[in-house]
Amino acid sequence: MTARPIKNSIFKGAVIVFSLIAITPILLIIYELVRKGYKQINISFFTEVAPSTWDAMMANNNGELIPGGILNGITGTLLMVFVASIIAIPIGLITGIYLYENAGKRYANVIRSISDILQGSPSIVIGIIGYFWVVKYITNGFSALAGSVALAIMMLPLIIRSTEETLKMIPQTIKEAGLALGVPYHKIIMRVLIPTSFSGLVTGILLALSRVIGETAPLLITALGSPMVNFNLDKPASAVPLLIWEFYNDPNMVNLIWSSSLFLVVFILTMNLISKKIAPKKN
């Protein structure tokens, strides 16, 4: 018996000596985003479009911070994530709820594939379909709609897979009580599932915002991008990552990559904070 508190102890030393490896390079990227990004975080960076090369060359040969931010990517990726929810939540929950419904059965067996198959497909083949869709048949041209389509492509998955397993935690016995007391089925649906499971339906819903809003890939054969900041849904729009990829290409907009990144990063994290915090409340 003697031994068996040392292979505890080791284990555990074990256990927390590669917990603290695995999360180092994660606090070194974010310390590093700090460090490099919170210069540039002021009021202009949120209330002005993107710097034109000669603007941030000019800056940073006289030792000044880059005039400008990234007003028209923030604007861009909140119309088109909002466009993409109106397309993807609706039918995510919708069909989340029909393959529970169905569990059993062959057709709802094919969605089910369809939708694990579409969750591991690569962004960049999800922007071909909305380029092919959108861009080339519906808009004549890069837009903000073919960038939303594809986010909400990209967001379907995961809202159906959250939905049906949110569904499947629900006690069986509430609703049964429902049908015992004659209440149409449709009523059972809308007053009694998706209210119980409520606050795991908004989880997934944040999961599945938080996943696109970092997406690059399928916004640069979709929405392309704009220096300017753009509401109208058939013009092009740009959008936080697509900014972080342009300034990439751009020797003079070393400083904005770190700033962008930082405040992508602190949004994409809050709304996995909001989601971590709805998830115990769970029915």
The other form holds:
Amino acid sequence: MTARPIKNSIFKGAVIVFSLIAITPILLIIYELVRKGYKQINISFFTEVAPSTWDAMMANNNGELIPGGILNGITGTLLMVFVASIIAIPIGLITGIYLYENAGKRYANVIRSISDILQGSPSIVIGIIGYFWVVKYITNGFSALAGSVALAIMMLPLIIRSTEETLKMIPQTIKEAGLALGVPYHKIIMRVLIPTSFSGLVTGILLALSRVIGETAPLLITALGSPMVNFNLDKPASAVPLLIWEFYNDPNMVNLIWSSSLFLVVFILTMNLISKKIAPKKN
Amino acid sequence: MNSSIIEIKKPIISIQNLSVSYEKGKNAVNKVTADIKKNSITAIMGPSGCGKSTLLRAINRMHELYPNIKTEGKILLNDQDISRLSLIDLRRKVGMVFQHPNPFPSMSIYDNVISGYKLNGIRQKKSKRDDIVEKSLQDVALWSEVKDSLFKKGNFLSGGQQQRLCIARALAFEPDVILLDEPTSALDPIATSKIEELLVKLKKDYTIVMVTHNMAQAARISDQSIFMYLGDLIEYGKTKVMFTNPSDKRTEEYLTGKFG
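Since the one above is the form predicted on its own, can you give the form predicted in complex with the partner chain too?
All chains and molecules follow, beginning with the one already shown.
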């Protein structure tokens, strides 16, 4: 008779302990990033480009903070993510609507499977596609455009899936209400379904963005990286994760790894929180 | 079987030999012929799966949404074949209210009422729009409850209020006929009685056809009743006659609760 409450409390204890174990690495990572990274985060961190090895070495020898910042990375990331969004959002939304409208049809199933395969593809492979399509034939050299295309390809399946799933959440009766008023089908999609699912669609897009902002591998072989602020799509550009990779390869820049990583994590975390906030609430 | 069908003079809707099938060789509605009387409430009842909703939805060609549904026979609305009308014309004349209240969640109460015009791109002066919204909401006795929050989204309304809003949306088009598909089955008894009161009031200006599985409701508010079973129209008559003296044995068994 007393065994049951004891078993219950053992189980409850186990659940709590294992949950704590699960979140420990995350907390440790954030702790580590803050501890080692906060010193380098100041105004010049956001307003100056990455320093030269020489400057960094001198600063390290004198026990000073490393000068410069990651402005070239921030601008490059914003530029490429922006262009990638322009490419991926319309195509992703329209494909998602198509899949929702034709659920169960063969052609739609094929597209859905391809989109899933794309989502599972290693990002370096997508980078190589960007390299062959854009770097070799369009810009004839590493370029921000190539990076944008690679990121766009990575965003596509995420937006397609989230659009389809969001639209599926709308009750069929809302669609019928429109039809019963004699509203043409395309107008029901544009003026009823999309506004109704708007917050869900935005959430999906934000999650796709935060997913690709941290991508390094596909950018290494497309955008390459640049020591300067560059808004020319034709030329190589940097990105925050690319800078982290460069800092990692330079023993003098170690301190900047932590601050840039902290910046990137906080940035992505913020986007995730925003998307959670506006996500449609389930009844 | 024709003996159990009443004759209606100058019907507003005339259903002639209508069959609807979801899959080949299986009719959900089987050769139904019935006339609907103007300015009255006609209830369609029967057990689940008898084809009552299918019959109702044929009247405003809702089935065309699903390509696998085949419809045969004819439906005349004011002596016009509905298959020759454009969908927008037909649905302006035949409004529909569904089982679950379904106001457009992204629109304000005002926009919901006027949505038929807005979504179809029918332009109107603002004063005319205001009039339509006020009149429609007055008609469903919702005006006094929502007149201060017309431009808020309707999600704070109760289920019954939302359903009345949906009726107002259908009335805004000034249709000839309103089709209701079990309009109160998702509502509580108080909201139900309000809607029933409303329907009785509305029949002065509109013809109402409603599907219900609630026999008491059909008895309370309808003038004519159609009883369907397994896709066939079994009996169609004045509600009072049918409930007191049904001519078909199956109707009697259904009404006395032997099945259904």
